[in-house]
Structures are given as C-alpha cells and as structure tokens.
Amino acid sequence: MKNIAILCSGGDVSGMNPAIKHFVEYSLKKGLIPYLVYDGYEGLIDNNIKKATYNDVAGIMIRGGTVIGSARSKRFMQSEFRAQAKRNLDAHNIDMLVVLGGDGSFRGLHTFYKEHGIKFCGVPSTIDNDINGTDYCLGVDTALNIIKVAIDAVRDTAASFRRAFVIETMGRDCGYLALVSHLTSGSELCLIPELPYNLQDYKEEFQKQIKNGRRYFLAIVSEGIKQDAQEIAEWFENEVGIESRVSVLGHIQRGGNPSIYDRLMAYKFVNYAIDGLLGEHDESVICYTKQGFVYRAIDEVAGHIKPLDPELISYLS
C-alpha cells in the first residue's frame, strides 16, 4: 500500500474541506493510506502530519475554510527546511502530495520536486481565479455567491437613502470577481485593474441619470485598481453630486458554506489529482478548461499572468 498526503497552502477557500473529505474517502477506495498535513508547508517542516480516517473528515463538507489549516511559509523557501520536510515525509513513507493552493504554492512544489522527487498534483484553489491554464479555481463560485448576497443587501440601503455605494471586492491584481459580480448584479460602474479608466468619462451620463430620476448607484471595484474605494466615493459626492458610502467586503468573500458547485468541483479535482499521481503524472496541476480536465506542467501554470476572458471584458463596453 502506498501513502499519500494532502495539504492546503496560501489563502483558504470554501471548497477545501469538501476536497479534504473526498481525498480521504477516495484514497481509501483506491487502496492508499491517506495522511493530512496540518498548517500547510509549515506542517511539513514541523512534522505535523497525521494518518487520516473517515472520522477525521466526518461532517466537514458544509464548513468553509480548511480544518487542516493553511499557511504562507517563508521557511519553505529555504533549502534546509525543504530538506527537513522531505525527511518528515520519508518517516511516514509518503511519496505523493496533493496540494490545494495557488501560484506561489505550486512554484514551491516545483522546487521541492526537483530537489527531492516527491510526486505532487496541485489543485487550483483561490477565489481570485487568477491561475494560468485553468478556467476555474476551487472556491470561486462560493465567493461570487457571497458577493452577490452582499451587493443585493447594499442595494436596498442605497435605494432607500438615495446614495452611491462603492463595493470593493478582493482579487489582488485580477478583476475577475468584480467583473463577474458587476455583470450579474446590474451595477452601474465596474473598475478593474485590467482596464484603464477615467472617471470623468462617466460624470455627464451619471448626472443625466439623476435628473431622470435615478435614486442610487452601485459601483463594483476591484482592490487592485489605481484608486482606493474611498476616492471613488468622494468622486461620486464631489463630481456627480450624490451622497456616497464605501463597503469593503474583505475576507467574508473567502469563507462561508461551500456552494453545491464548489463541492462538486472539489470532488472532481481530487479524483483527477489522485488518479494522475497513480498514473504517469509525477508533477502537475489539474486544470479545468472548456475541453474538460487536463494535467498541466508547472511551467505552464506558475509565474504566468492569466488574462481575463475577452468575452467578459467586451460586455463592459
């Protein structure tokens, strides 16, 4: 029997716990002995590695975040600590890893594989949906649904008080969450890092709409734009002439009960990850595309900027 482990690295997402649950169940089904690594690469270094049973993952399907914890490990960037992680894995006879994480996590894995030969499969897991080579990352659907609920709630207050609300989403330098939320909420303005903008281009039209009876505006902005949300709100007040407020959604976007779609995608991602490791894919990332699931090499995924879907961007014009 072979031993296999799973860990989470980087930011948590809703969908990790369903993935962890299915990892244990599918590993046992395939005749593998599953291990859980707690607190990401830090857990590899500190030997926080435990054999898993069904009981360890019972009831976690509905929970956001990750029951095994996650971390951003600076120590794992150093060769001596990667060597320590390898010794710990050897002590448990583990030579296969499934890693739920993002770009930085996968780059660390690539180095680990080249140095020590530990086979791995990465599962793209970030609400930013900014990993190159995959159309979908675990946790995105849940995050979008949380944003949807927040926008719908803010709209009620905006209409009641005749205000403009500037709602800031996460995404670092990727505007995916803001763009999709704008298109599906009917907001009046969307600003994302991928597209240059000039607020003055909107001034005349927005003032015209107010004269014609508009009571409120919703502006969805990504955290990576050149101005912060407060500056956008001040522009609404000083230039457009409507009272304004800011709502920064922050980390509520990363948590919450995983959606049905994220639970299903977690199931599929893990199946492909384990099957790939048992097959001929020693170092890969399992990606979801219009053609289905594909295994991609780390060099295709890590360190590359993922462009937004041109079709989605075209809807802004």
Given for the second form:
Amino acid sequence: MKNIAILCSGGDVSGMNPAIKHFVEYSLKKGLIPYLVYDGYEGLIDNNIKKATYNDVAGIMIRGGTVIGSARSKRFMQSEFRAQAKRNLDAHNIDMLVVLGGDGSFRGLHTFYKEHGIKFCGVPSTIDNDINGTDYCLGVDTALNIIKVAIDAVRDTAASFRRAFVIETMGRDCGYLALVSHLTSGSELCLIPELPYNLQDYKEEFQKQIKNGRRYFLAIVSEGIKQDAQEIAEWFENEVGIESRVSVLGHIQRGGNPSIYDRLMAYKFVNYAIDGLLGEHDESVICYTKQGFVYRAIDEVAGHIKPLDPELISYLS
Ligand code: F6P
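If the structure you just shared is the form predicted alone, then what does the corresponding form predicted in complex with 6-O-phosphono-beta-D-fructofuranose look like?
Okay, now the whole complex, with that chain kicking things off.
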C-alpha cells in the first residue's frame, strides 16, 4: 500500500472541502492510504499529519473553507524546516502530496521536490483566478455567486434611495472577479487594475443619465485599482452629484456553501491529481483549459502574471 497526503496552502476557497472529501474516497478506491495534513505547510513541519478515514470527511461537502485548515507558511521557505517536513513525511511513509493552493504554494513545493524528491500535484485554488496556465481555479464560481447575491441586494437599496454604490471585490492585482461580476450584473461602471481609467471620462454621461431619470448607479471596483472605493464614492458625490455609499465585500467572498460547479471541479481536479501521481507526473500542476485538463510543469505556472482574458476586457471598451 502506498501513502498519499493532501494539504491546503494560502487563502482558503469554497471547494477545498469537496476536494478533501473526494481525495480520501478516491485514494481508498485506488488502494492508497490517505493522510490529511492540517494547517498547510505548517502542519508538515509540526507533524500535524493524520491518517484519514471516511468518518473524517463525512458531511463536509457543503461547508466552505477547509476542515483541515490552511496557512501561509513563512517557515517552509527555509531549508531547515523543509528538512523537518521531509522527516515527518518519511515517518508516515508518505511520498506523494496533493496541494490545494496558489502560485506561491506551488513554488515552495517545487523546491521541496528538488531537495527531497516528494512527488506532488498542485490543484489551482484561489478566488482570484490569477494562476497562469489554467482557465479555472477552484473557488471562483462560488465567489462569483456570492458577489452576485451581494450586488443584487445592494441594487435594491441603491434604487430605493437614488444612490451610487461602489462595491469593492477581492482579487488582489487581478480584475477577474470585478469584471465578470460587472458583465453579469449590468452595473454602470467597472474599474480593474489591468485597465487605466480616468473618472472624468464618465462624468458627463452619468450626469446626462440622471437628468433622463436614472435613479442609481452601481460601480464594481477591484481591490487592486489605484484608488480606494471611498475615493470613487466621493467622486460620485462631488462630481456627478449623487449621494453615494461604499460596500467592501471582503472575506464573505471566500466562504459559503460550495457551488455545484466547484464541487464538480473539485472532484475532477482531485481525480486527475491522484491519477497523475500514480502515473508519470511527479511534479505538476493540474490545469483546466479549453482543451480539457492538462498537467503543467511548475515553471509554466508559478512566477508568471496571468493575463486577464482579452475577450472579457474587450467588453469594457
Ligand atoms: O488571494 C485570495 C485573497 O482573498 C485575495 O483576493 C485578497 O487580496 C487576499 O486573499 C486577502 O488575504 P487575507 O485573507 O490574508 O486577508
């Protein structure tokens, strides 16, 4: 029997728990012994590694976040702690790892493989959808659905009060969440880090719309733009001439009941990850593309800025 472990690293996403559940079930089906590593790379270093049973993952499908915890480990960047992690894995006879995480997590893993030969498969997991080489990252669909509900709710109060609402989404330096939310909510303005903007370009048009009877504006802005949401709201108030409010969605975007799409993608990502490790893919990231699932080398994935889909961007102009 071979032993295999799973861990989560970096920001949690909805979809991690379905992935963990399927990891345990599919490993057992494949004749492997599954292990859970708690609190990301910190758990590897501190030997927080436990053999998993069906009971450990029962009922977790519907829960956001991750029941095994996640962390952004600084210690794992140091070779002495990676050596400690390797000793812990050896003690459990584990030489294969499935890691749910992002760019930074995969880079650490690659170094670990080169030093100690622990095989791995990364599963792209971040609501930002900014990992190079994959069109989809686990958690994005659930986050978009949460943002949708929030925007629809804010619209109700914006319309009732004749107000402009500036709604800030997460995404770090990537405007994907804001842009897709804008296109699918029919908001009036979208600002993302990838596109330079000048608010004054919108002033005349917005004032004209108010004169013609528009009661409210919704502006979806990504957290990575040059101004903060409050400044945009002040521009609406002072320049366009409409009362305004800010709504920063924050971490509610990361949690919540995983969507059907994320549950299904978790299932598929994990299947491919385990199959890859049992096959010929010793150090890869499983990516989802228009051609289907592909195993990519770390160098193709980590350390690159993923360009936002030009087709989506073109809809803004
Ligand atoms: O990378 C995911 C993400 O949610 C970003 O969108 C956001 O900028 C960041 O993590 C927030 O990090 P933290 O949870 O550490 O505040």
